[in-house]
Amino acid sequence: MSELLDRYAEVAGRDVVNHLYQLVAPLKGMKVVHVNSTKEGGGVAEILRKLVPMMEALGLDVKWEVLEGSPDFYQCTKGFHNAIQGFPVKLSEAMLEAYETVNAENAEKLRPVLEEADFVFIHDPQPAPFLNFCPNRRGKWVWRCHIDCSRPYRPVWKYLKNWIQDYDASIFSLAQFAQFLPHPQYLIAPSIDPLSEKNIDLPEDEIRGVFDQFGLKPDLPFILQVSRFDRFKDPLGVIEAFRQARKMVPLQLVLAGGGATDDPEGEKVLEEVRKAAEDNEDVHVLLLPPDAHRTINALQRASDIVLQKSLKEGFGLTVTEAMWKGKPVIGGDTGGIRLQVIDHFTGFTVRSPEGAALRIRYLLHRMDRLEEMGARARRLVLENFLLTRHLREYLALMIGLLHGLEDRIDMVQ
């Protein structure tokens, strides 16, 4: 067993891991290709980061290449993410012949890779395109999507679809956002790295030196939201919930987070969020860099409650994180969100500002239901979103692939 699988089986356990052993048997040597838009932030780039060694590890031959986008080409596929998730969207001729002019060159670069590989892996809509423009590929290609599509906006999601619907399959975080396509779908959860940065423990006295760090008041309670700067998060909307919760309670907020190189819109939203903070001392706006995994990890592991009060949700990993700490959350009732947090055991899933701010009141004033829901929420991520229960439903993925219709799969040990 290699020294990386070695330390997750500490952590996952030592059957969870042979039975990825068990799993990759019949893939070993196999050639994977992920690509993706952008190597950092982000979910998905957070996740191949990680989920990209361990296949190595198992003995695959894995590669991760990220395409090269221009201005126009980034503004039409934030149309299509904000479309996706229900959102009104006209998106020009001109925007679209970016998006398929840079998909065209980035998949002549990269056609040599993509056309030998056994298995091809696009995530999201930035490089769906790329499965026509190779012709001559021998493996099987899998469209992932990390959007919460439940609703997507008809016009657009038929234009992608054009691009999808020959992929030999897809692959959902939820039920519920899986479209008719002509191919099979599967369902699997994204899922955190226990060993990262940003999910290992930590010692008292770095969790302790964020309150000097940024300021923050230590005799305060603090409420938390890590994300990106955009309107689906609803930074503005958790501003609203600490003003109303912060009349019945004292305590302080803290909203952190980055951008991502595949969004244009983060700028306008950081831009609104610190106008919509700053009359007010104990409301903090942190804009992190993208290699900030030690800092989120302390902020989380100081908070007293973690928010994710998004509009639209594809999974949100920032929950999962934050439940692993012992943290309960409350977030969005949307989304890959409601697979988390289980109302009223993990925390408590709200629609408004106003749901928000009552939960918030209700856990500082009933501190021991607050620490029996983190303790809960931890074990619901041990038990259903590490990274070995999604690389081990990868795995399946691959072999079913591989085999088609046939009855019976031999697994060789």
Ligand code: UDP
The other form holds:
Amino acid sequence: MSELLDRYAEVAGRDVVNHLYQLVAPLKGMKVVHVNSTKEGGGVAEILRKLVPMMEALGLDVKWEVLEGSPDFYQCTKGFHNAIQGFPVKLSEAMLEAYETVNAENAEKLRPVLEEADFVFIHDPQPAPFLNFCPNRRGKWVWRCHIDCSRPYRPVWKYLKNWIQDYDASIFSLAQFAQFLPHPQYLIAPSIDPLSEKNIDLPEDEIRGVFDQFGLKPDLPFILQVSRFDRFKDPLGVIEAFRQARKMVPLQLVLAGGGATDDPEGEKVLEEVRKAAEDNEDVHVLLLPPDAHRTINALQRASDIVLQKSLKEGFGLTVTEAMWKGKPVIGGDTGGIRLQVIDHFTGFTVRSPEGAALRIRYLLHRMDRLEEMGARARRLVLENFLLTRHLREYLALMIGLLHGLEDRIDMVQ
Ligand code: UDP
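Having seen the form predicted alone, could you give me the form predicted together with ligand UDP?
Below, the chain from earlier opens the complete complex, with every other chain and molecule after it.
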């Protein structure tokens, strides 16, 4: 057993890790390629940073490739992102051309690697056309959608579907996101890595250190939202919820975020957030570097309540991270948040700043309920949203794709 996997056995249980070994046996040595559009920032990079080394530790030959785009390209793919989440977006011919050209150029560079792979996982719409530029591919190609596409803006989805329909399969995080596609669709929820800097236990003085580091008041309850500065994360709604809650309970708010290299709208949203926060010394807007994982970990642990008031959310790793730290989450009643925040049980789902303010006040008045919900939240993550479960489902999917409808698969060789 690899040393890395041994460590997971301590957290998730020996059986869970043994099961992974059993599943990977018929896949050993196979070539797997993941492609996405950024090495840092956002949930996809966060997942791949952990999933790739774990697959390697299990004996797969794994590569993680990142597509390189132009500003026009990222403008276009941000448009796709917004459109998939239901926003009506108009994309010009020139933008679509930039999208297709960047894909053709990147796919050409990576073609030898892609065409000889046994499995290629293409994450999100940015590199979706790769498949069409690899006519001699020999492996199974899977499109993995991380976005909330419960109600995509149809004209844009119709365009994207042309690039996606020839894949061997696609993966969505929730049943509500599935689409009409002429291939099998799998449901796999994302996960967090309990051993990463973002999620490991921290010494108490490091946790308390964030109060000094960011000028927070040590005796004032604090609520936190960690997110890219993106309108769908509703940072302005969070500030409004804070303002309303604060009329009844003393409180401070931290909005912590950073940019993703493939997100061109972040700066504008950050500016709006700073403006909305400027007249209140108890609202702290933190722009963190992409590798501030330990700082985010400490902030999540130091907070009393975590918010993720998204209006649309593919999954919401920030929710999982907070729950793992025993925090109840007040989350937008949408997408992947619903999978994690079980209303009144592991937190509250809300539909407005007023709703969020009401729940903040309730939890701060009922510390017993706050702690109870936090403990349940951690347990829910332990049982459902750790990397080991995620990996198991990937391996099962790969075996399923290789063996199709065969009625018997010999797992141990
Ligand atoms: N994150 C981070 N720094 C930031 C903002 C977010 O490291 O400034 C991380 C966050 O901890 C989480 C991921 O990026 O692991 C965001 O994933 P999520 O699914 O919540 O949202 P996405 O950005 O993919 O929409």
